[in-house]
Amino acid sequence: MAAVAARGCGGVWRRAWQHGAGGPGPSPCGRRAAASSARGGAVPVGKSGLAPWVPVVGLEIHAQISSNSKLFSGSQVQFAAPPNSLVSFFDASLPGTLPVLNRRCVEAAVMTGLALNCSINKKSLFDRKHYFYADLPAGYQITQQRVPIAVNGSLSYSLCIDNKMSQMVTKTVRIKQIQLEQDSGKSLHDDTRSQTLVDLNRAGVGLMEVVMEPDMCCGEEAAAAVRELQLILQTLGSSQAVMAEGQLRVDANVSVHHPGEPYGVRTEVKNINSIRFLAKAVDYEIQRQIEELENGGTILNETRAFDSKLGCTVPMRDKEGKQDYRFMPEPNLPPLILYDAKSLPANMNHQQVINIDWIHERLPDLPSVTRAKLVERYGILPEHSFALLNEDGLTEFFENVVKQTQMKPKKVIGWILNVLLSYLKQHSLTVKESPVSSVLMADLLNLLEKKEISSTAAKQVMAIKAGNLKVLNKLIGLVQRETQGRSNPVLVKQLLEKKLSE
């Protein structure tokens, strides 16, 4: 019998068994996962009745925070520098040397914890976490295990209903605590070699830890969450979030278990860098765990990985030996004491201490603010705010299209999702790199408004822009049999080629 499962996000995942010969087998590493949906999929009709399970997704979230220095170093933060150029003495750990707590870092945690409806602790500590490998010098992290900066949040995202932009559900995530630590270094391994190189540029480098409580059920909807999470950072400042550059890494705890029944066993899928991948690996890591299960086997509590070229999660190493981090209070570095309006004393120097309510009186809009407000402004529809926002750039691009031509907002989103935007993502190119200014689609787009020009023709000068020497031909071939061929083409191909660099 071949497995079929059939599963949607709406929180209970089905399967059936077609009839066949043999027995059922796990699917193969590259299978991939059935693509989820916000209210769920098909539901087969089983052997002997459905046996409905119920997925659970947690993330753990590390974002490096967006700062000139590390958390307790004054060492530069820079991707890509030459290896172990940007290590201090601190961090590299030589003794004597005492960690010096970063302003910037605590202001960014507070912003941050702020934005996602986190009550602010005014207390919070730090600990010792302690553990053996090659790129912590110190054989321990600073983290904040006991008491963290920000507490029990929530964070609201959006997902399509089967994928259709026009049917859109708002969900809530709660936040369980964010936490200010260290990053570790990089371990680089060389196979042909048979060694292992260690470059301590990143170590100490500050990362706010956003812990998820298990409330998605998903890929969809971890994707979601995060990819929300990343525009809120990106628009407080308080991290670049760019996950390319290891910015926002994503560990993904999942778990299966039948409805009424305690939560099962769970896997840890580590360091995601893809929100791509992200979605890939909670659902195939619930497919797998299904088919485990159902062919009679058990779960390990087990840490593993997601190998993008596979489609599949491996694993890393088990967690049955619970290891004992012996965590214990950071000696060298005392509470981290924060303060409201109420309780900042009148005598204290506000350039020394962090006030919490001067930094909540600051915060920028957020973007499910800045979507209502494009909504209301220009009169578009929900999902084309989503749109706009999703792709960097573009919003600020739409609206100085809008400010420069005559046509309505609602037409003119239409050209830039549909034309332009669809060109950019064909060509993986960002909006900053777009061959098409907002002042020449403007222009074209008064021109058709005054039915100067058809659409089509539009469209051919925007390809023409972007390159596409095919199109500009068949301008010179409508040139001629508008002439009856008395036109010179090279003359004419001049003619077009300044005009559209203008």
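Basically, rigid core = biggest C-alpha set you can superpose within 1.5 Å across the two forms. Residue numbers count along the first chain shown, from 1. Nothing here was measured: the structure is a model prediction, and the numbers come from that model. First, how it differs from the form predicted in complex with its partner chain.
- With the core held fixed, the Cα of Q494 is displaced between the two forms by less than 2 Å.
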Second form
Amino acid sequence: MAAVAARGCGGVWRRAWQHGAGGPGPSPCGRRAAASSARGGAVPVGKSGLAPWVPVVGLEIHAQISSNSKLFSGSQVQFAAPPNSLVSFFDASLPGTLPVLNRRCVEAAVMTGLALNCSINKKSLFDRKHYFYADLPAGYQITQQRVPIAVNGSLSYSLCIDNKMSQMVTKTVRIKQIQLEQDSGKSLHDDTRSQTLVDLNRAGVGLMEVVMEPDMCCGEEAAAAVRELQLILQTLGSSQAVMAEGQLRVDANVSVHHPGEPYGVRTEVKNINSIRFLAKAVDYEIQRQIEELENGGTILNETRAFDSKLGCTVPMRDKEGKQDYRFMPEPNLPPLILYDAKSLPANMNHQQVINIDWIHERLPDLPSVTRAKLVERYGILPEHSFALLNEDGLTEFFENVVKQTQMKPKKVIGWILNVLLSYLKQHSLTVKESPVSSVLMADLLNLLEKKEISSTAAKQVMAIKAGNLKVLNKLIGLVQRETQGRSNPVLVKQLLEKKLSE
Amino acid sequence: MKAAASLADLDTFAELGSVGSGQPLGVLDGIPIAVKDNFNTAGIETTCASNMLKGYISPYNATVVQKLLDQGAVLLGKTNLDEFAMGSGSTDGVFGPVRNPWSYSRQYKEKYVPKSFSEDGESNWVITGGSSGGSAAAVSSFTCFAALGSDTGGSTRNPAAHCGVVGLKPTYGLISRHGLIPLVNSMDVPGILTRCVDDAAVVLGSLAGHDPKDSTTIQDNFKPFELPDLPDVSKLSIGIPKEYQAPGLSSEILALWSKAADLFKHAGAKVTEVSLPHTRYSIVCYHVLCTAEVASNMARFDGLEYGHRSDMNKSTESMYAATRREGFNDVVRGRILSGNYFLLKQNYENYFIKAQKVRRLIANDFLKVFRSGVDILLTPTTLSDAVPYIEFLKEDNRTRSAQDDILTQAANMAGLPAINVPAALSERGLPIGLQFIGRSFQEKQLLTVAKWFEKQVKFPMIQLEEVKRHNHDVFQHQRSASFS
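Switch from the form predicted alone to the form predicted in complex with its partner chain and print that structure.
Full complex below, order starting with the chain above.
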């Protein structure tokens, strides 16, 4: 009962569901969203004569700001601290407490806005968004509904066609706005004792909500855009953006329509906590909507959750029903005023103002610039530059190796990406945890360049270093062959082990 | 008299004040003060006269409370109010109504002609006005030298007028609201109730200025000031806004008002009639903005983190509903309901946005008048003197608030400083006050004018029957009330 999606990512999908002969009808979660693996090449399987479907995907991304303290209070921000250990009077909404805006959070939002080519609003406003929920102590969230801090930006991201690294295309998604807002606390529902436990450590942590226009058309595009955003945030340091720790949370708005027709009714898929799941969730949802519509059904404007175990989206039990958030201006926070070099008042205390130009001048190289520099400096292929930035610390590792070896960077990159990374992957290690240091790698590559060792031997040393001790025997064998069997294997083994553990 | 909602025990006094320790802490050293029970006081119950917060002990001091304590003031107790400061009588709190000390004054008892419905005399007592009625009563009855009130639509000036004390509502942003449990954040200010204008200036000097915990306070430092001993008003321009001749204004207050205008004229001041044309929309507009913020501010009272929690445990939602039904009185619940209505997406433009626009027009009215050269506006504070409690109950809270705030709340809409100065006793022997409204952050000018007026009118001291034999002592107190 495989669903086969047919699409060219020009944005046109066709009906993809095929009933297995005599097979049972589709159970909502029993099918696989095949779309994600069916890029290009796939043959449209839909009923002939059917108009193609155009999926439309927009994203709302909440990025937790990397800061010492919360958005409006002095409580510390820390992941996995004991429950309710990081809660100020304000965070617990004690009566009479007032918000005081954290400068660091504003700077992080300005940096992010600039990096995403936004115009920064010199005057932005805070609003209250009301709803009753146990982990929202004040009964409202302070956000920026009317005038957010940054608007009208864009994000360029690249993705490969047909899963081939050699065919990369660059796309752009418009950024509607970036708004500052408070995170909520966390509710833990204990069904057996029918009680809800509330942890307010996260309540009031600063968030940047990045709203992306519906310029994407498939899971892979959404995933690539989010990945690029993640890299940018990490480069800026404005967010650690670790999805597993909830520092980057993605909601996807998905709809489908026929070309030339208005957008279809959209659903919002929430609770997506990894980039891989994002691609799956979006593709599944597109698929589901197409099938639903082709079967004569309708799409409800609803919130759905992605069930990563079942690989499908399911309607969320709408806790709040149709919400009217009853927005109103936050009266306790004056408008947020930012300055640039031109508007900066002469006698203003620098501690009290934020200068957009000052921040702009100090922005680090963004991933796209770093990649271009790598390509130019080392003559490597663009796709290699993507691979280098894809893992934290890999670029540094590469550059360190290059510095210490006579081997050409173009060759070095191959050794790192193809050999070292695959060994590390086998042992679930990151490059930062790599037992093969850049010095050792450079030594090996130097020996290789001087033809003192074979590439097989170099690979085996790397494999052992990466934790694969079985290869040691092969190495002993090599020594034996070289010494024509005159060496003592036990001693060779001891010596090798000693050498390798250095 | 239920002026005090809760009294700190004497041990706490010793800790709070430096009385007897030898080293004065500041200008308020050893001065007994009372604080309205909607300011947070660390370790002492803070109730807002509501079931919702009955027994609630705050872990922190409001900035103004801390500043008073830092100056050596002794916190005498927390004073009663309308629940969450929603009211104009100090009658709608969970601890019962506040009685006006003037009900027990010789002045009132001598002039009061018992009517048929209340022969017993016990039911003749009059209200304090509100919502800071407890604070006004405490100052008026010599319980303390000064008290903190709060003023959102007149809640400090109204009871000050009814209790014959000075009630200052400073400019919005001059005094920190941190720790004041809000009614309407965009209009609330801590108010100061004292027996004379000089005292108000001293307390203001201890409280005013930037607070890093309240982002709406002024950035600049505030320089405490002393008022001149012989204030001069001859170079001033006093405006008499004609719109304040509101329907229902008692003839004796009207007469007093024009007498006061004459006083200024005779002293050489320029007195002119001015117009604040949007004043008449102020009350409806206030109603929308007030209830909208109330709906929002009250959302935090859900029984989870603090305060009352209902036993209802069917679901979180039913617990919320029961908690709020049990915790709030009808007035609070009514305002939450209408506020949420005004904030609904479909109503927001028609009500909230419109009200905000009208608020701007009202503020602009004041700006125009001040720009035309007027320094201070002179108006009545209330429509009449204090009414007996049984009379007051005949109208509901909403009607009462609308009537009683009518002359005071425009200053809140515009954020301007305003002060009630006791001016005379009514025919019934009850205090009547007049209000001065000044330019933003021009408290010194406002208080100077108020002090001059205070000197002219020589408002009589309350003669409490119970303390008649201590008359001499009381007089001494009155003299030393000016502790500047």
